[in-house]
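Below, in structure tokens: the form predicted on its own, a single chain.
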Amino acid sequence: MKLPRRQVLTGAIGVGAGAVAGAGATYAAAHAGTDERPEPDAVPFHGVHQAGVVDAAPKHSTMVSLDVLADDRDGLRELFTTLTARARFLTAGGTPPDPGIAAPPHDSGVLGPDVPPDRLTITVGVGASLFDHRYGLATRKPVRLSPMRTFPNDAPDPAWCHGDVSVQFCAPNADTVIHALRDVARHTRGLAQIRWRMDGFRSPPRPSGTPRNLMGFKDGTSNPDRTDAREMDRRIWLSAGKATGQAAGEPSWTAGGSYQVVRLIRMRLEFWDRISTSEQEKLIGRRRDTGAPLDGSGEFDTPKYAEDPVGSAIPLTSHIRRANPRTAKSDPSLLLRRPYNYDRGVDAVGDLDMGLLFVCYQRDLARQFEAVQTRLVDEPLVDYITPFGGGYFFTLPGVRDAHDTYGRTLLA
């Protein structure tokens, strides 16, 4: 007998929950009588706020927008239900249950008969278009949500702009985040389709402090500090009510989310190589080799602005000049970046297709990102980069716990 697919989904996710148990049991007898004392392998899944937007960023990311094919809300609520049991199996990690001799295998196998959790995390946003008239959602949108904004300089291509959903998928390991995306894509087929997708990684510190990015420049040096939780509040979730910085009105559901910009961002390699060391360094404003400002010795010195007015040793144009000047008046602009390199090979005529996967996540995009982003409009780097695709998304309150889903209190 074929069951309803509703009562398979509840199926699985029992059998999901039951796995993690035992999964917990293997990884603790693996590790029983050894003086080893590994990093914790699961990332918490449960809390106020979701994980992979202050935790530290792993070397793996898949960026996904879905288009959702709901017919209805109760529709929605499945897809939410849905994306709750796969992220909260997947990351806890676990052994999938056997479907039988005839029926197909319940999991890829790309990870082996169990699925470890290998710090994955898997964070869930909506956008603006989620809020039009298809779930009767239009009075919950947030307040600051709307399409991404085309800026002076930017190229957009509609096929890689924009979605009803965002999901990001992050670990050490591609392998995990590819399994991770193939389980969802199965799970959610016919409630939601990628209508685009970018494959982003990290480097490793090189010597130390920051990554950097394809352009060899140290990228994220001046955020803020992800594990001060009081600047995190300030800066980075909504809370309830209205709060100093945060829009008014905002709708009670978003308390504990955060705004989330994604910017895919094409590097003109070929003709950055061409020029002169000195000559990146003036147009970012820092040192290649260590990421010192360039009237600085060190990578975490603050620049003299103050000191340097007509712009003789940061020029006045430079990227790190013009996106954080460091005023009074600039200040309730600061977000946190996340973001990751991307390689897409070569296109048509063998450039190559490399850049930057740009996510940032702030309290109100109008003060933040979009401040940051008119600043820098005209700066001399939009020579060597293209921003051609990515949206503006609101990441979704924390899952509470076992009991609590994605979007709940949006849906309510």
Second form
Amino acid sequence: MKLPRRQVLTGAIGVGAGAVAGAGATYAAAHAGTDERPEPDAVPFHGVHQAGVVDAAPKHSTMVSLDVLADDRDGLRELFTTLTARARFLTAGGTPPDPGIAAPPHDSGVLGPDVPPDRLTITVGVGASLFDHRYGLATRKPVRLSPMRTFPNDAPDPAWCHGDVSVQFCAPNADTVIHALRDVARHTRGLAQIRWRMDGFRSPPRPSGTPRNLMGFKDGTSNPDRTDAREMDRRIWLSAGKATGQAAGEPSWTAGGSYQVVRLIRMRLEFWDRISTSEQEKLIGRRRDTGAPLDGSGEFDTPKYAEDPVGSAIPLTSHIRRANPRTAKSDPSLLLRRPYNYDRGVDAVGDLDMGLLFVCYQRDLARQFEAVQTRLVDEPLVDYITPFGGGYFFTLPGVRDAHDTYGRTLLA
Amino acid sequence: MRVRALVGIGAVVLLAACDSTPKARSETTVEVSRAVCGSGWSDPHGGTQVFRVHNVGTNTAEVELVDPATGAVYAEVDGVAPGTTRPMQVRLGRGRYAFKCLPEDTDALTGSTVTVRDGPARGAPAVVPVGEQDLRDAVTTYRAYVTRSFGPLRRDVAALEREVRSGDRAAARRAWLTAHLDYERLGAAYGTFGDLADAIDRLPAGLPDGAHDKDFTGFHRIEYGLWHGESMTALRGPAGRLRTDVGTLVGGFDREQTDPNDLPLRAHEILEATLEFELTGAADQGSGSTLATARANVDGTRAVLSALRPVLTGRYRGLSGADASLDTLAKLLDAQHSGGTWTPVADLSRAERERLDGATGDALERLAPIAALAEVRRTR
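What would the structure be for the form predicted in complex with the partner chain, rather than the form predicted on its own?
All chains and molecules follow, beginning with the one already shown.
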């Protein structure tokens, strides 16, 4: 249960300088002296931005897409108020009240009588469908938000696509994630219904550097520096006020938010395991063992594409080269990936049903995710992967303080 | 209503967590025995706190924290064995409190009244406990409802047998639905009618040969045959058996006791089964009428609520919310019924299905507290 210090520190940084010391601190404060962990056990809930975006991804997550059932705008407001109250409590921890003889227990008890914060983060986003006729929000839609496109190599299953609201739960322990999901689902019963859900897990560094995905390759090496607040403001967060480069034209309520793309990508791992290491490496563009680009020796070496115009070292069609050609023209498409692995059993032919719960954040869907994905169309790797679900969402601005709620600026 | 309560929860946590010396302030050990009840609570304060209830006597005891004026219960711990200590968590507002001890085999004993003069104005809600006597009228009302429903049930089960014997499949299917809904409206969930309930309304699950098992009887057996092209002659046996079983049920009902505790449980258990078997479609043996069953189950739930209403009024503030939620659910289900046919669950659009499942979940959350607060408790 004790966390590596690295995770604790990067998590705290990720929330940003604007974060208000909120309820999240109180559990740790109250337990100081009795708790052997000196590090804060809670990720602050209140802040300009939501947690769970630029902070380091802990080991476990679940991504749920909700459809809102509320009849009207007041019902939607009730949903966001409830989500806020539950997230505020769950991320801060505490003792759930005992209802006496008046009701069944308030809490599932999965985490014991006192709910520890366990560095839980809850991240709420809204999908394009929330801005339809139901809640009178059509004119409030983030201008770049649309239903997720179907790309040429996608095989979308409608049961696993889209949704009015996305809620991502992340924590170092799976029971914390499940406890929070059950709590939120129970308290929003009747206001929203789960449309689809995917659990994710993240591997530790093997043996070092960026964690590996289920193909055995390090995944996420070339992410922008998420501890660099200016870089995040430039690429990930929408800002307030006047024309701000590529985020121009966005309604002012979106300030502090970010576009979230969720892609459920099945990997054909049995097939993958039947091809040679060198073929795998050419498909990806990196060494499987070290994660180094095929023209380098260390994971974080920068590929020298200019010196390799025909792709003799790193094939022009390799995944990393298509995704991020590292040119002045491609630089604006850089986005922040925060992927998890998923595992949902076995398919109809007895193959393992596993893959990537891909999540990424950006200021502009077209300029960033869609530009990258367009470059990846028909990459040779598509034979081994099948994107079948997910959606586009807009991660709401952070909940500023104890009086604020998710979506306050949206519904104002 | 739920949301307001939730916001309150957040505030409680903050208050409790901000307390710099939580242990010193919020834990009080009190002793109980046949002779004393709640001694040791000498420095009362409001707010969230834990009583460590220590049984120093020789009898296992139930211990409650009550409002001495009304007997309303704020918190309870069950079955505190001699020599053991059990935590009782409660949030106290300003007011008067007393511990009440109910040791096994001896009379209840109420300790001295303690007055809380600080902390929040109002604490956790208290509920006046329900005694067996309180539920007697409710049980009578509910049994009268069931008895009144027996007439149509017998008549319609007899009509079903007639139509099966006539060999008219379409007519038999119509008669089957009518009779089945009569039965489902009774709110027979989780063993209300004992073994007969199995014979009358079981599903093939759990039988070694499933739908072809010799012990598969009742409504769903006939449904399976009517909608799977079995010969009408082959269904005469099951239809006759159903008529006999329903006759036995009706004939014996007067002699069957209804456990008063069953009724509050039924408030949510009927729809728990609806969600599990009807709204999933698992109960469907071919007729595609599980939404009709669900609608009948709403009526069954309403009958339970109506019987319990005198007990719940004043005890359950969420009652009108539960009523409204059932109304919403009934309306959504009715929208799937036209010209004598019901939409099979599999034909619902995704949005319709989410709406129905969500409305059922909402009703269940609002009905569940009834089972807790109307449970029969010892009061003396």
